[in-house]
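The chain below stands alone and is given in structure tokens; this is the form predicted alone.
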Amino acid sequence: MSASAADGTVNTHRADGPAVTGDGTRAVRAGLPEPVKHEPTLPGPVFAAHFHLPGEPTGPYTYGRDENPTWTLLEQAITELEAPGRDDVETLVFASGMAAISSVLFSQLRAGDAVVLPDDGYQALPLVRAQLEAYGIEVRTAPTGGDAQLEVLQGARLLWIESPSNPGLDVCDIRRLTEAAHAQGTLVAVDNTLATPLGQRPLELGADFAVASGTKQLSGHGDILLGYVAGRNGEAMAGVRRWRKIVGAIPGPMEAWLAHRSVATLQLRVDRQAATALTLAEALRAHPDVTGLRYPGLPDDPSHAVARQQMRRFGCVVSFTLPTRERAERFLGALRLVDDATSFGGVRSTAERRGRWGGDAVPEGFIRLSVGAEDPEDLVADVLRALEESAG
């Protein structure tokens, strides 16, 4: 059997094989076709704008803006991570995380609808808000922490959750918010970028959509842009698919193949990065110049009680504040093992003074640090040294 059967389906499980239950095994095997003699385990990227199509336009692959065999394998892999063991969920991949976010918002909302967004979420959400309002959609906002979005939920068409939030790392009770939303017919989408499907599974918590930037930890090497939407088969996901076709916000086959290649090491990377992030957070907690330290895995973090109920891993991002903008910039300049760069989730640690973008309500000295795969001892030593050097 090749990458896909004649009907376009992908069989990633041997009929006589054992049930897959471990995250590591699932990540390594996710989305792989049945083995074929002399063929690669993961077929290479398919570069095609069109496909041979005699007669009626039926079949899985007709035109390169609609489907691609390389996307199909990656989409199946992500589905197996976001919703293992379920056959009522599908995934669609996009050119970027923002393309995925936009596909849900703009495919599900119409003029006169109301949507609830977090007011402490990803910095591009204010731009999204302005565009939604220009289309006649009412936008309500509330903080992530304390499940505050419940207070403005009444009558909304869609609830958008970002948990943990970026960059503040607040967590809300996804199941509680989802149950309240569904009780009044409201759809729920969860941005799962920071958690990854190995950290939490929004669809299992009741959400209609799990959305993420595959640019971050899913691919993990800081070399591609990608996004995805996973959701239950049905009218809502059909709308997302239609939006992708209309807008053409599709990933390149090479990007999709690189992401799928990287999924195999996801569990290794997520476990290593989360463990080091906790070690770093514990070290930072004792430093006198660090305030506002946040990491959901810390037992005394304000979000820990909720996070441990719905998250299996707490992510790779630690946030904290230094006394001034100048101190934060000196600290970033003194780091040797941490790149001063935006984004997060890569195997190389990155950090930035988040206020430099102007889109987040954070102090001038606020630092978002993404822990990579370096040796924990080396990384912690580098951060503590940079804190001391920047103090003067």
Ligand SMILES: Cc1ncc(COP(=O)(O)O)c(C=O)c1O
The other form holds:
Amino acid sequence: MSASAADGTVNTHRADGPAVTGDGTRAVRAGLPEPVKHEPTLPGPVFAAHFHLPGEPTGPYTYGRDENPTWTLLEQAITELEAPGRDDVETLVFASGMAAISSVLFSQLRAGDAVVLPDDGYQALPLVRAQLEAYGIEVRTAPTGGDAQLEVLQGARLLWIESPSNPGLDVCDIRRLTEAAHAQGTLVAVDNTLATPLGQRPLELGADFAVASGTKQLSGHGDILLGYVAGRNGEAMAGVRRWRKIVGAIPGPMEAWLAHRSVATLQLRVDRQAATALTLAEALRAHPDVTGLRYPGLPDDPSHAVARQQMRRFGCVVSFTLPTRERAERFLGALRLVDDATSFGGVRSTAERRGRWGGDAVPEGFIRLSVGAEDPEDLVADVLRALEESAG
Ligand SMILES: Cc1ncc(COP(=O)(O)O)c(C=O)c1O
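Output the structure of the form predicted in complex with this ligand; the preceding block shows the form predicted alone.
Complete assembly follows, chain above in first position.
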């Protein structure tokens, strides 16, 4: 399915094919099997609880909770995106981003260990924290910005990074944190959901695990839940694999296939959505009612200097604050091209008043807006009109 050339480039699809260097080419070919006459380019989903297995129960395909050929192709595709040119990395797909996150935390940590989490990360992390503590694991937290997690790293078994953070869009220096962690034997996992592997490659920055919710921009259509963990082959990933088997948090073949199909357009979507997000952020910057505007791609954003060092694209999420909760609700109600919905990364723009969930330390008027694939002029006009209409 892929072969590493001596110069480190990867030929996907055909071992003897041309070297793949561009992200678009890599995305459309990622994880495709060798062509077989009369077979489709991307084989359809394989629905199987079990596989024919006479004699010794050896793999690759034995039972549907352990392995599935549709997962294998998607896992290969994600490996090619997260770690191009490396053959020491494997990916495991999961039923959701939370399943992937939990698989790393709960397979790597034991009672008595300490773990460092961000205090401004995805809003289910506090639930995870409570569960870790119930198992006798010490949980320390610090903000993402300013590399503040460094201050509580001493002696920890695992450092969990989420950069850019959701929903505040702070960024930390992944390489710096990883070097400090590794110097004392601490494992590092990075939640790469917001950036996608085309925006940032945590494994290249030194991390041990790149973890993501594929529910968001990776699959990009707001119609499936999925997660993955990419990491170096070896003991740590064997633990993650074992966790998937015993918890059974596996994706359905249809979800895996839909995600793989969507990866082909990842570069188109990510580039389009990031360009429009920057245009929208620039338009919002001029609006008198908007405060706390954040987008890591804005040259004067507090995250920009570090983001530019480690990110190749800055994502599709823009966040900002309107003066009151009521104003934010009126704004959301006045939007016509942006659905009032949670999640992000889809081709259809969505926005929400993040404070409605109660889990994030954000002002009442805080809006997280996920920029979709609409025409930039249409989207910006809709947002500016909704801002005017909601002002009264
Ligand atoms: C940064 C981040 N990580 C993980 C998750 C969890 O992913 P899922 O909803 O697929 O379980 C989310 C969901 O919003 C997220 O935003």
